[in-house]
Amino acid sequence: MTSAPEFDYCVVGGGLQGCLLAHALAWHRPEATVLLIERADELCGNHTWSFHETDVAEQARSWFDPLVTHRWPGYRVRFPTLSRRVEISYATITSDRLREATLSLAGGAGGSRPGRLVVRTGESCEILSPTAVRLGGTADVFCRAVLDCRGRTEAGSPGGAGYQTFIGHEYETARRWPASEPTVMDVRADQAEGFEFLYELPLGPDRVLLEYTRFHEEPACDESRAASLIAARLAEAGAGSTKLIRTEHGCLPMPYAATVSREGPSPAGGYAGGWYHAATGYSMPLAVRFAELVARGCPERVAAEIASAAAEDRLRRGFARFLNRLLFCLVRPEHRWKIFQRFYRVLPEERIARFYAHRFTFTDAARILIGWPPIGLAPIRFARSFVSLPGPLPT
């Protein structure tokens, strides 16, 4: 016999997806009771999530906008033979801000607001069914719907995927930082070892995040290379003495294998459920879309509605994986940067915006592929990639 539900929703995982979902539920269903469970000692980890403002639909702005920490009217990209300012508003949410806002929603770091959100951190959780979880290996909690927002697992490496790895250092500088807008890709470094670039976010007149990013077949990131390029940028900018505030790092899979539906007792968001942009690594567009989808529906139908939305988006997800296959299996590593330079050279801003927002059209997809790729082909390797995969990837 099933016990009466203690909560309307149990959200397992207190990272980006889980916390966004908590805020969406609080806005759209203020009467709903929500249990947010995170196995780490605190929510959200240590991250900076950036996105194009056009990634977020207008219907989500009421609850989403208060979470944004920094906004810029545009950003730059720099390649060996192209420098462009993209006039699409760009923004960032920090883990500190998202954590603070979520705990405030729950009534403080250690408490809860009855009838709304309860946060449990440092707690192991097993999902038993679509309506039940087990906390700490002993206590069963029943609800109307369980949402798995734990993200991708770290154990093992998926087959049929490349990787986007990054190491970011946030600095306080003695002198004013010379740039007032982000540089999303600075690809002026030597590309002999593959596609790598610096990502630059000016967070204030004397504060900047410099992030080394590498696209590679292996998930490892070269820390010495990152330190070298970051130091060179600090010197170029004339930053003077610097104080390292924090460091973040990560590894995002860029799958190109065919996917199958994820097996699990409850519907999943974020990386675990395939709710991320496979060709860019950007999490925000689909994480917000998932949160809106769940919060606007009813708990008993949430699994069916999530499955239906994923099915409707399957062609875009498939195209994103196809782009990854082209990048990692067709183009030699030293020429990969030319693909991205071409993307920013030929696409107008409305197509760029739709692509990053994961709302691109068939015509947008065709325009991205026309003329692809310029040089550095490895067509035999590309053909083999279709027959040498260990199997489909779960989403």
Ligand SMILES: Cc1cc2nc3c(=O)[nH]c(=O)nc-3n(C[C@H](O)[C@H](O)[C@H](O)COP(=O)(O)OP(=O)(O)OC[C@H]3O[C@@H](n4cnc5c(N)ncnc54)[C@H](O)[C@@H]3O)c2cc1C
Given for the second form:
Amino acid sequence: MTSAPEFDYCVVGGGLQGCLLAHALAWHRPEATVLLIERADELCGNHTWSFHETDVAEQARSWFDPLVTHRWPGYRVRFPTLSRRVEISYATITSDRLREATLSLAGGAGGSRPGRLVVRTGESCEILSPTAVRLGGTADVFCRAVLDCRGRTEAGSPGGAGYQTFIGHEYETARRWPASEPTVMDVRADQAEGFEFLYELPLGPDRVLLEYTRFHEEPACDESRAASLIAARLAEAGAGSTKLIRTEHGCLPMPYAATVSREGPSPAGGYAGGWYHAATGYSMPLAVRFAELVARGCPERVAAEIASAAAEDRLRRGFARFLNRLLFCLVRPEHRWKIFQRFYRVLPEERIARFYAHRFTFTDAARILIGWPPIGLAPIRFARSFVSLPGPLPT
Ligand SMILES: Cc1cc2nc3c(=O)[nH]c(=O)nc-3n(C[C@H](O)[C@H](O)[C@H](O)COP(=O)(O)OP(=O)(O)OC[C@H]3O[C@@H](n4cnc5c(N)ncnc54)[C@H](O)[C@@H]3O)c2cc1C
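Output the structure of the form predicted together with the ligand; the preceding block shows the form predicted on its own.
Zooming out: every chain and molecule, the one shown earlier first.
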């Protein structure tokens, strides 16, 4: 039985990708009706999503820019033998802002536009076909195109992945925070346990987010290690007394084996569809690109257009996964920081921008690889990673 479509689009999953898509659709196709379904009680979870401004194409600026909560003209990286200011504008969208803006599109929370967007939260959704979903196990809804934005599956990344784990604390500080720009990697700490660093976002004169980040073969994160590095930075910055405002934590697989896209009846965006940068963990560049692609097309052709864009990006996605394989299978944990230090030592800003934006060229890729340090490698483990999961690092 087929029924008349009630909506033009059903977007399943109200996280980063689903909400960006709702905004792109509202801008490019204001006449389209959209149902956005999120199984959690509210949209967007609890995140601070940062990105390089060069990640976002000019054509997406009109709908994207109002979502940005903080902007800085550049950022810093610090390594044991390198400190560099990168002159690429850096910015952040918070989940609070994205949630509020999305609800406002739907006409809720003080929104002025009586929505063509309908948001349903607290309802799990099953995707039945490219044009039908089932809500809460019973109610079927028909539309012209279903987009799967359900994020990553609990099953993880079959075939092998390293992990980027985060513990972030946002503070209000009694004294003015000494830095006015972010430090996206502060790698001055002892690296014996593997690659770890602090990420610092000054969100205001007396407000800062300090995030402990670790790249490791295991998804676990050491809370006490995070707390001690964060406390050391607060003391070094002379922040005075502090009030903890918010915490965020999470774990992002960094796959090195073949595709981790979810197989399903409808086209998938965001993490579910491989629309994220596998080597940096940043989703924003590809999530915005996906949102633009869908919103500029028509519902009936969307699956073919997404498949064709993903195919065009295939080599870059493969290269990003290959970098993860090198990092997690070839380089020993205590030497991993050198890869990142070298990246920031040798690459000029245009190449850094293209790499983060997932628009890197063949010569960018070659420049990233040529000259990798020959020490601290585990070649046998690396070779084994192509045929089986590589097991523990040899001592
Ligand atoms: C701590 C942390 C920090 C990060 N920092 C950055 C950053 O600075 N910049 C950046 O670009 N990326 C960052 N990332 C990565 C980024 O958050 C994710 O890759 C991104 O959220 C993926 O977007 P998504 O929409 O695919 O998935 P999600 O944002 O996870 O959204 C998926 C949504 O779908 C919902 N859902 C799942 N199943 C169903 C269902 N059956 N029915 C209805 N709803 C469903 C989920 O509840 C969820 O809300 C970070 C990740 C972590 C963990």
